[in-house]
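The chain that follows stands alone, in the form predicted alone, written as structure tokens.
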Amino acid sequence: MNQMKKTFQEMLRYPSAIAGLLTVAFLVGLAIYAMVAIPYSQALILWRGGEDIWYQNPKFAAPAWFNNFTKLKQPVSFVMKESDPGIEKVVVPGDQNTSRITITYSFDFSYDAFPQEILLYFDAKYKEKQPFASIYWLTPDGREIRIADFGVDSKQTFRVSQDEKLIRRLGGVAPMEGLFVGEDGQTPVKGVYKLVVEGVTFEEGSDLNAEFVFHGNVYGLFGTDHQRRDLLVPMLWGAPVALAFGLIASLGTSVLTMIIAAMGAWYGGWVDELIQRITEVNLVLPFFSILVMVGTFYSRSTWVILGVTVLLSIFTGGIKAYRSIFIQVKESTYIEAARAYGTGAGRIIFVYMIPRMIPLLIPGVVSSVPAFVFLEATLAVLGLGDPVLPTWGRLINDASVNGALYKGLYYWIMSPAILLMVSGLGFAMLGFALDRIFNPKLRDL
């Protein structure tokens, strides 16, 4: 314990282990909250659902916080429910069990482009006959638009811009346009905007509601994808995919490799040969064209990648280096003394040999975790990556697959990218600092 204070406030000297720190931390707050906040089987489903998953969501749209720092305020997105403010149901009852039902949907549009859609789910709840809905668009300048009149299925969508008969109610303007445009014919009213929804039903206990989504161009943290998808979910759960992949592999392949170096140190002959000459078979195998033919022809689970990765990894050259310092080691007195009292070669392995090497095991375990994130994350780009998981290289993939950069969706590669950065910029910054408290060498540079 004393030991690991020590380490600590040695690491406080150093500006680059703080910064280091602070994105670790950072990172690890971010995996935790996804885990919490997005369980992995909910993660699933909102990265794999499909229409009645994503519905409520545009495409292709930038993050909200975009319009702070653009001229051009661009439509956010929102959902309006029966129980939400800004909705007004009113039901009178008519003769021979019918009734009129009016909702009314009020928002206030202060933005200076025209939104994308907007849609109107309906529920309606009938035995024989159809309720019967009217649609108007009432705009803040005083006008009003009837927009369709329609018999409404128990479970119906209308898409406004698909609407025919209103596109050439407005003179072949698109709706979009049509129903926002002001006198000038090229830039929205701005003001509080209402749609309603005037139903007749015929039957006793018939109802009619309806879910009123408004497409804008901008939505959420990070926005949304070609398929609607909220890029939320790989945004946070890259997060613990990319660490633990990083972390597992780094930890099992540096505690590997000391451990074969040492029983090839300590044991010699034909077990140290052995282990030396598949360290040099394995140093000229081309690793990353074998991942890439376990992704293509075997399978592409994360899991089963970070299984050959960590194989692959153990028998390099820092078998070599370790086996030099652990003959150097074997020859120490205290070994000599644990020999004499007889003391057995796995206790001699395990407890007096590796433990001399945790500090230059620490430093290499951190300072390697961004190499098997960025293979992780590569081998997603390359179409290799796991097709269940929501993850940051998967999201680039989407991205450059989509053409997100020819069609200025910068956003879609930015945000993945520059958390890809961040991480590989945190471990390297505390491995550094690390490097230079275990190793004397570097402790006054």
Given for the second form:
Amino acid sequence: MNQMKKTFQEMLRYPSAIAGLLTVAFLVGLAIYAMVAIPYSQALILWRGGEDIWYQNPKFAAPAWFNNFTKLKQPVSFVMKESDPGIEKVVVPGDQNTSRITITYSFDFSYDAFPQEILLYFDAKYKEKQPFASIYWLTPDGREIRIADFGVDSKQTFRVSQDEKLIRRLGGVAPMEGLFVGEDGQTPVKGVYKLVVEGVTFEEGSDLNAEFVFHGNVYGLFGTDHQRRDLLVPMLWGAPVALAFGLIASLGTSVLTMIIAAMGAWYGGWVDELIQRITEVNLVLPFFSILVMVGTFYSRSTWVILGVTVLLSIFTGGIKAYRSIFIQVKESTYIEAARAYGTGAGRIIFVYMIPRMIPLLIPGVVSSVPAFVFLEATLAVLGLGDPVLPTWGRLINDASVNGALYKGLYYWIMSPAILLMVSGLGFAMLGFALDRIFNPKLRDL
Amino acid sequence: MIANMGGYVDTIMRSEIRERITQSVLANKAYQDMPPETRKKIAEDLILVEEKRLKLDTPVAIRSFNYLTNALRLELGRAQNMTSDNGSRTVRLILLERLPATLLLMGSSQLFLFFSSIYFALSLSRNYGSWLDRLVISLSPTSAAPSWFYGIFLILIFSAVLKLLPFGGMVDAPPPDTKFGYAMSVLKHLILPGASLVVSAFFISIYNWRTFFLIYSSEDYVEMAKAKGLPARDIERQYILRPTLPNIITNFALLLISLWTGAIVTETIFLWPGLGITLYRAVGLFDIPVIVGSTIIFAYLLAITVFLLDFVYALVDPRVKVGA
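Alright, leaving the form predicted alone aside, put up the form predicted together with its partner chain.
Following is the full complex, with the preceding chain placed first.
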């Protein structure tokens, strides 16, 4: 305990160690927050979900905070449901069980670009006669545009920009421009717009509701992708996956390497020889291609890949380095004493030899975490990522497959890349500092 | 054994044959009216024949040996979906025609990396403790990220925003007519992928070698040489670089091995028509012979790298004697 306290105090002397610690703490916090805010099963559903879950979001929308830095403000997406402010619903009963329903959606539009789409998701209640709806558009400069009239099914989606009649009525202009454009024919008019749905129902108990969905060009904290998914989900969930993969892989690899090296050094003879030969063969094996083969033929599950990674990384250069130290440790007097009073091999290896090496182990574990985090991302970029899990590498893969860099959708690739970079750097800096603390030889260099 | 992966390839091949034949039987119009049991029977028979043809029924030991000789002779079989540029389906041709591009990219960037980082490391160890030295130390954790990662940033900066260099590929389309123009075009396309490979390993190798040089420059014989008043350049060459070279080369070999890995994705990101992108396409098309074949080729490249380094050892270090 005292030792740990001392180590910790020493760490505070290195600015890079503090920075590294803070980043790692931030990542752990992010991971915990992700797991609490979006439970695992829900994250999977959200990530696998298609239009039915994400219909409210626009495609390829940049993060909403971009507007704070640009001169041209892009319209922000929003949704208006029943009883939200901005919606006024008036029901006037008429003769013979008919009733007249007027729903007015008013919203403030003060942006410099046209939105992507306006949708109405109708929800009508009726038995036989379906209600009838006419939709009007009121602009701030006092124009009134008729959008469409139609009978409403019990569940119906109306896409304003795809209404052929409206396009004709607007003189061939795309509706999203035609509805917003001002006198100059270039820029949208700013102010309060109103969309009015005038419905008539023909039965008792028949009702008409509609959800108003406005697809702007920006959305949320991290924007959306080609499947309208909110990138917040993979950005958050990338943290626990990356941390788990990196930590388990590096811890598993280092601990197993150390145990095997200790066994080789202790038993000597053919055991040692075998370990040495396996290491030499393994060093020439193309590690990554083998991972690719496993990923293609066997399973793309992150956890299978993790296991193979650990297995393949045990017999590498590290085993030789540990062995050379263990051979020295083996000859030291306290081991000789242990042997003299008849301690078994297992006890000597696990209780006397390995604990001596823990100061070497800790920096090694920490500084090899980034390599594994990036390995997972690398596999994902190759298209071998876990098909189910939302990860940062998967985001980069999606983005590069969909040509995010060419289309200028930088946010899509940059936000996971920056998080990857931050996590890699955090662990690397911490590892560097720990290395110096535990190996005083390096300190002066 | 490399080619067979401990019998793993057998399982893969068996399941691949099963899937291919079941599919073809299902798709065959002539069998469509038969009851499912008969169709299943036909498929099973065909699978047995195919397994026999590929000698999957012979013992593993003999087969391993066969695979080994086949792999050594680069007889990698025929691809399922991919073709080489001249339309051949031979995996060997598909892979070998991609090899020069990979070697060009890796060779140029690795040589540049090696010499430039040794040069920088030497000059840093001379000015040990300067702000440049500290800057390099504090930048060395950046090497935790693989090269493709820097590739993305480089594309973003130089291609997307500044529009100075091409996004990817190896030559302009259409390729220039003159040989010189062609070479210049390749060079222009080489800059970004090469730079990303160099950047990803630059600081960590400078840091490692600088530490080596510092350790060696406090040896007694270096002090002695300094005391004799030898010029700094001679001391560096004769007394520091000479004994550290074997260490440097070992480090470099390990670095190379990890870089081969990174190169696969770097090529994919930059659409560089090398082995890596072929592997990427094979993964996408699920073309098993090509994936297995490229693994073998990568194994070869690694083995050749290590083999060549052994010779370089003997050249730079007279203490290493062949046959001693």
